[in-house]
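The chain that follows stands alone, in the form predicted on its own, written as structure tokens.
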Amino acid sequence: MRKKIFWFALLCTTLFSALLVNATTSHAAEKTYTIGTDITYAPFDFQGSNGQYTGIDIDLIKAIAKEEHMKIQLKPVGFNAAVQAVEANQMDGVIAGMTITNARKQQFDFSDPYYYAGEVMAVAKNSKVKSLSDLRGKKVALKVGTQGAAYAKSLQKKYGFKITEFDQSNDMYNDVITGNSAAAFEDYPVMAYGIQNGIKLKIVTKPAQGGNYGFAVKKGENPELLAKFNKGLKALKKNGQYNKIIAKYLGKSSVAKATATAQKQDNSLWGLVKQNKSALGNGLLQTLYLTIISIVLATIFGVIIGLMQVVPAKWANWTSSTLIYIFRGMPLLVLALFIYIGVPNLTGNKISAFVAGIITLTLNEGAYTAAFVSGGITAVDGGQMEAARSLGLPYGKAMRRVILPQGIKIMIPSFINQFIITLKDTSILSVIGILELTQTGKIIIARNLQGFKVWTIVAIMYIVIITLLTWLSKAVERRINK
């Protein structure tokens, strides 16, 4: 029985060897530069109607990849995934509104600026807001890691606001909207793009503090990049396509005419989802295969940490015990940006979001599913064990033959929870920017500005997937206990 459980450890480590393994990018003759983007942060980037990527930096560096010649695979992972990807080497560059700051500059080297834009504060329209000495002892919103929320800090202890941080600007916005918040501080061009596109809030305050926005690369990386992207941003410049892509989106005509689409737009519930049943269907989907794969892997793993639990071994208990220590212990979210960020910073080697995030719900869930194991294992008599051994069974046969049986059947209303818990916990892995549900119904929102809706529509998503799940786990624990 040890013998096998030894072998088991070793095929479920080469298994995760093998993931590891298969993250390790191999670097082509004529190398592809993995730019990371932003996709809630229009006008500059964010998804369009037609379900494709655009914006002024989606626009302005795929006319300079075509101007040099150079290969890229854009990334829209959202601002703060695509900065740590960049740290960490996941990815070669980011362009995604980022303000070129002396803090910035200690880990990132940048390009010439490509844009200038100053810093407003916006309130509800039937705000009695209308300065910043407005705002004593109230609460302000930010969007974490934005040149706003820098700008918004440095006034805290002169005007005496609280703060509250976001990750994506709707969800800012909408907090303000609803009333929570009493401001929002924002580039004043993308506050000026949502405003005229359907958010209920106003400017106060004239543009202040502005910032250059720049094309970062890792400090000491990629400088060959770094020096295409300025020598193609200097020719966009010269033949005129560099102002054609800013008016693009913020002339005049192209705010009416975003305007007036957005208000012929069906937005009830059964029109966001004809309009978006694409995104939503392919969003489903990536879920649904984060679920199956992690469901099975962490099966697998829970059960063989889970019988090192309880043999009569001691390395293997203290094994056993540490690993659901370790795993089970680790907030999910700081698991998923330790191995997609971390393990690339010590192995140099890249990991795909999706190996990632497999990996992540495999290790956490595993281990909880390796503790109702071992639980399910030692809630069966203990005289059980010693009768079969007693008959003349070895340890191992005693084991399978007489105490799994039983233990499995204490263990099915766990497991049935445990699939459960998986499917909502690939939410989570929008941080680290797969394109799950979760994180389809942010491009969305951030596109029609239709929180409640499109949160509606993901929420009974994910409603009828699990009653599913839970109607089919009922059915196997039914026929197991015929």
Contents of the next structure:
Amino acid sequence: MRKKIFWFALLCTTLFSALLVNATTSHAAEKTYTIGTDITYAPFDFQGSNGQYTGIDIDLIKAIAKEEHMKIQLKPVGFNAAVQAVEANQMDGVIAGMTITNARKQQFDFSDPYYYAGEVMAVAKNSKVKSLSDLRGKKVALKVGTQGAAYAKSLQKKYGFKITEFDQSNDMYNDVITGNSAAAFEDYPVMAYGIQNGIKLKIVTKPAQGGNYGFAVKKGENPELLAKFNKGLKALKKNGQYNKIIAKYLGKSSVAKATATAQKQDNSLWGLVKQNKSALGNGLLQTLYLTIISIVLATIFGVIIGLMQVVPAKWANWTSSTLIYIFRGMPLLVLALFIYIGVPNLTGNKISAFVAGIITLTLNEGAYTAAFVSGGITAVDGGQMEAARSLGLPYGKAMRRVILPQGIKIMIPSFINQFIITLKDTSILSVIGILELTQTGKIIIARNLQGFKVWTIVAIMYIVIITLLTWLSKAVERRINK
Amino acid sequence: MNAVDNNRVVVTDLVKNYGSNEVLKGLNLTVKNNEVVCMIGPSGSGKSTFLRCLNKLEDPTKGKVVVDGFDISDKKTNMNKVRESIGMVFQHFNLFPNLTVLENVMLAPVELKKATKSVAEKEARQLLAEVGLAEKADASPASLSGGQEQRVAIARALAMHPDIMLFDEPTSALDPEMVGDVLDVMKKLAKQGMTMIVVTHEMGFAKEVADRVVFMADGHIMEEGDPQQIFDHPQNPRTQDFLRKVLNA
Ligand SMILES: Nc1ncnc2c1ncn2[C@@H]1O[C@H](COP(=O)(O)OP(=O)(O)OP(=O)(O)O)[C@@H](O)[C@H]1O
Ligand SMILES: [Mg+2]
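Okay, that one was the form predicted on its own. Can I see the form predicted in complex with its partner chain too?
Once more the chain from above appears, this time first in line as the rest of the complex follows.
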């Protein structure tokens, strides 16, 4: 018994220190600006084959920071997560190939434009679609929240096509390549860079409805950051660095080089594993951390709430029912976004995506746990409690020695099930930019465009850890049932 | 023993409602030390409810219930303490399936610090021997027959050294050939001077063992007296009617 308590205490301590370390990373003595970037938006934001994020946006913001002696921390979290994080004061600025629009100006203050890009339509290499008027009755793939999407939507009525939207550029391209959609709309430089790097699409329209890319901060916040960006941009344009950066990604010679290296890569399943083993390993580790910490916290939370559901106290029953109702009813995705983006808006305190993820899983999985914990206890014959109480055992002792041991046996299969669901649900946390296994997969695919093979690798990794988790749970179950 | 006088149970004007349904309609009953009282009556007359009011498994709606000197209708009374001296045996045994037979009997004395583990174990084995189940100490309740389970349940209640034992139809869930063993244990207990209130349909047992028989119907005590009086010369027409039905069945 004492040994068990010791291990439990050790586990708790480890978990809480892990949380603390994560929570304290946002503190710093001197003001460091946190800048969100996209992750799958080559040539502006993407992961190079060395695992480092690179692109026009990244090089530009780094050069400006150097020029202006600013400390910045880049957070490659994806366009949507970055934009929402800035709105929620979770980050200071966003540079992510973001077109300056009037609608966005309601929420953001933009820098001077740093790049001008028009929208183009791209179709599969062998497609017969040549112009907008060929789209009638066909499907068009768009990326959520992009200028290309806005442009396409403005044409939808006139040309009569249907729309499917994607979170990732690569998914949008693939939908066109496989023939599900007839065309995609994309910023010209992005599309051109992608095609030269092996995406099997062709551009069939001239750049239209050009838009300016700008660096953005939340409206009314961080004016000094914006001023420094503008000043730095001016300086880079003057001293030629700006042109160098653009040429590095869009100049003919560099594209040719990139294509050459892309072709040399070993794209077999095993080759992909070898090239990406550190990224995949880190993703796996994050998934495991999230899973283990969440399972422990959700179990503690769930058992407490589950017990509150059955104790003879009205306020406890009511509190428990309400918590279960809310957190079981809310989709995990919404809960994650609400906690990461909504809560800081309400309280004014930032939380790291990792902590937000843990809280999300604890609340959601905990609510499910609470429901089957109270169900398990209720399933124990009522005569058991009466017999225990009639012997003089107080409620707590009767619960602990008689009811819970029987209830837990009933609950074990549900616990194992819940552990596996928790593991799988960690993948949803990719929406708030946590670099777990699924997010890692998306990022690798954005670089090498090997969607099918990379998802195969990721799927196998999930199956392996789920198998291990199941096996571990069954071993524990056998011990308890002995 | 906490009773100032010789009374173990004093019930005055006990009323119990379930919602608007009045189940006990003002009962009065006194049970003396060492007395064995058998309660009989038709189904639904409130016998179980009455018994459960004596250890507060049900909250009395009105009236006064004094058990072993404790006024349990008083909210401030520590019921856990009072229950330690009231043993209860249920129709469906309610043994704890997660514990062995021995652990079932030892649980309360050890948890409530009435005895050290080793003393409690010795006593538990002795009690199991008394109910004829010494060799089943390490068995799990699921492996016992109904009659054996009920005898373990009696031993479990006795392990707390109660002053009073309540039995709610302890043999009605048993196969006929098991009934005798359980009744024998109860007779032995009665002979040793245990104060007992027994709700039962075993008229033979009531005749032989009871000091007093109480007949209940419709939430009232209709008639009470010694076994001869009730079984041979019932006064109340309801009692006569009930006995005619059960004895001719
Ligand atoms: N928890 C409860 N809620 C509502 N009504 C109840 C409850 N328990 C008992 N009753 C009602 O109270 C009345 C008396 O029930 P009780 O179980 O005390 O009768 P009994 O004399 O023990 O009957 P039996 O011989 O069938 O055991 C019945 O009408 C029953 O339906
Ligand atoms: Mg009954």
